[in-house]
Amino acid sequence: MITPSVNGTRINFMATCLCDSFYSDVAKAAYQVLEHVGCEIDFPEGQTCCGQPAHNAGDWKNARKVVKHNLDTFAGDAPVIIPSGSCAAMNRHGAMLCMEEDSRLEEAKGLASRSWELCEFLVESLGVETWPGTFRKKVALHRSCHTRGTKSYESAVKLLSAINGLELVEVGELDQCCGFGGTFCVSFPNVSKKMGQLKIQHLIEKIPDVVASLDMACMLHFGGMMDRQKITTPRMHVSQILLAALESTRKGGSV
């Protein structure tokens, strides 16, 4: 996996189809967080999916079409910031695999070098180590499989730990998968369900006020299972917590 480099604070924002279809509030929160740290944000309107569903299903022909579309849509030198660990992983790793025997492989490598998950970008690129505001809640932070090999989880921990009043609670078997795995949950639903149940057990074991995630795909999976099990613990993307803390400073109070 290529470690990205950064050329400045003018960035492209890749909202992902997960934001488009399910989590528009996460896109808005991430956008406002990036504005707060001084980024000049471009939002290419032609953007669609990262291509991961087709890639994970083994349909590399169609995945390659999506990757090529992204190479066109996010052409240039600006960093591409993504509020989802799995989509960032597709840009940084899967896209190059799809293009290994294609004439645009070098472009795919370029996209990989410019793509960042949101929290890792804030901490590792921009050097943000503190965060203003208050969020007086206990938070259980899920570690997504797709953030392995990056500093996304550690970056999120650093940012959340800096927020006044926020308490990060321990999550058992932290590296265990939530069971989603893209098309894995469709191909192996029984295994996926068992994995999800175990993940939920660990996430709520310490009775947090909020379950947080860097990856909306994971949140969609275990969140739906929590709803079906009548588990009412709120789920929030990390960007939403960062924004809530910011808003507490504007209101002169706390969350």
Second form
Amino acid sequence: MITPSVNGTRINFMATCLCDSFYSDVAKAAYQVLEHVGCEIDFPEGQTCCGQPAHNAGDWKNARKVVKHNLDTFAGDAPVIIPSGSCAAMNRHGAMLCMEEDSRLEEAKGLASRSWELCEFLVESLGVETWPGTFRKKVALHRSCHTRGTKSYESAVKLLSAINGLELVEVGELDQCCGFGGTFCVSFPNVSKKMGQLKIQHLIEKIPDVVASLDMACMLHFGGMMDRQKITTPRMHVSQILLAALESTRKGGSV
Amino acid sequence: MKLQQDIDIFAEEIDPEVRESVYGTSKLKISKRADILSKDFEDANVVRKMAGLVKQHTIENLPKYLAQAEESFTRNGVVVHWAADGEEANQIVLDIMKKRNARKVVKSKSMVTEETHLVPFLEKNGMEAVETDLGEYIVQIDGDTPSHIVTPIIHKNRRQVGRSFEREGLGPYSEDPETLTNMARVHLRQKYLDADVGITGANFVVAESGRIAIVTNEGNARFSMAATKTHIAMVGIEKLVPRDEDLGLMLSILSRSSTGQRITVYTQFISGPKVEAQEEGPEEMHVIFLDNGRSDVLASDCREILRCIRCGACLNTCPVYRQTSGHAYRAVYPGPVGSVLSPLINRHGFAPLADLPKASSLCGACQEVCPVNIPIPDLLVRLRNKGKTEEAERASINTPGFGVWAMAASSPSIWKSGLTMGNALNWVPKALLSVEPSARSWQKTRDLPEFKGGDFRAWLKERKRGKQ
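Since the structure above is the form predicted alone, I would like to see how the form predicted in complex with the partner chain looks, so please show that one next.
Time for the whole complex; same chain goes first.
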């Protein structure tokens, strides 16, 4: 895993395919959060997906096609900011793996050094320490597996803790995966379901008002399970909480 | 073609009692591991990485260190043997026994002898072979196989052990662990005294000194080698470390990672047969170096797996292992390390175990706890690519194709029209979506959120227009 070193406020926003197709509100929130901290944001129109689904499934030939498309789409020197730990991990690590015998490996390394998960970028690159506004809710924050080895989770905790009224509740077995794992969740549906069930139990154990994640991929899976089981605890991406807090200051009221 | 992955079927059908044993014990071990590491080291990651570097250096210079080890052992009066595969290794053991007219073997715990199926081989050849590790002994009397590389009966509870001991005539039924352990102790003591040959593995083999290190909590390795006239240690060629002083680092991280102990109850350092001044001890010592596919692994792009020191932490932390147990993996080495190693050293080739690398959510928990920092998730993905490239059927079960997706995801215009047309998904009855196997698998336990393709892009366009 390459730790990104390229900083700056002129950035490329990579919305991720999941936000592009399902979770548009998350992309909108992340975009507005980046606007708030003073970023000049480019959204390359040609963007699609990071390539991770094929990479993790072991179809490196098809993964490389998509990675190369990304090398073109996100060419240049600007940092690439991604509201997902998993897609960031693909840019920062996975892409180099499937490209290791490709002539464009150096470009992949370049993209790795410029790719940031949103919260880690805010805290580690821009040095954001506090967050304005109020969000009077108990939040259970899921630690997405693909933020291992990065400072994303700690960054998100720092930002959320700074919000007035927000209380982070303890989540058991934080280091355990929710069972999504890309195609794993359909290749091994029973194992995935059992992992998801445990994760949901831990996330709602302390009766939070909101279940939050740094990654909509995890939430697509365990959220889908929650919906099926009629567990109605609201779910938000961290950027949506940051935006809600921001909006509370604009309204002059509190949430 | 099969419709369901065997490991997934196993998870569905697993006895809840077995699942509870495996889950509870592995969870407990991982929390003990974390406690002791954070208590004893400022940053345990530094220790893991250092140990990883030592092992990486060793396997990258393996021919050199193996030659040095042979020289050191010979100097110490140890007979060194080389076995290309399990059959050859087993045959070497049998030949040594025949030469000494030996008939009875006591054996301490060793994964490598599980790999070569040594005990059944010896029994078939008229020898009596007794496992002396308590867990392995229970596995042996039950005709079972180990389901974990450190705690072989992690899948059993004390009631099952009590019933087995009662059946074997070790004593009346009990479910008190201490009573059960005492029964086994009385039974096994006589076996040590009667045995002609003691067989052990080794946790580490030091090249510079010709010394092997064995750790146990029961002291059975010590009995197995000290009470008999002949000591045979069978070891994988990757077990080497260069220097005696490397043991300090390796032993510190091994037991902490494995069982959450600072050090195991017994640690043996053995550098040869007994010398004249010693009254007791083995008159002969043999070391059998086993390759069994390891040279091929060393030549592959998964060589880092040879760093493994068999602590079992990756099994204990793995959410898939916790839900399925080691037996689901159909191999001597289960869990994350086994999913890499087992298909690579399988005597019937990669294809029959090509599903193992797929049985992971790639969550990375295994690498995070690995005492030698093996990038297990990377190796799993490499093997998935191998399975795909070699068209292994077991790797493809329930994995959707990515051809059409890759075409769309590398063509912005197709992608964008897909986003718009995808909205039709919201109007398609769920039953129709379930025709495609992956979609059906998804929908069995999960709802799909509303499709909002293109919504963000439209919003962004509006927002930019508003700001101009």
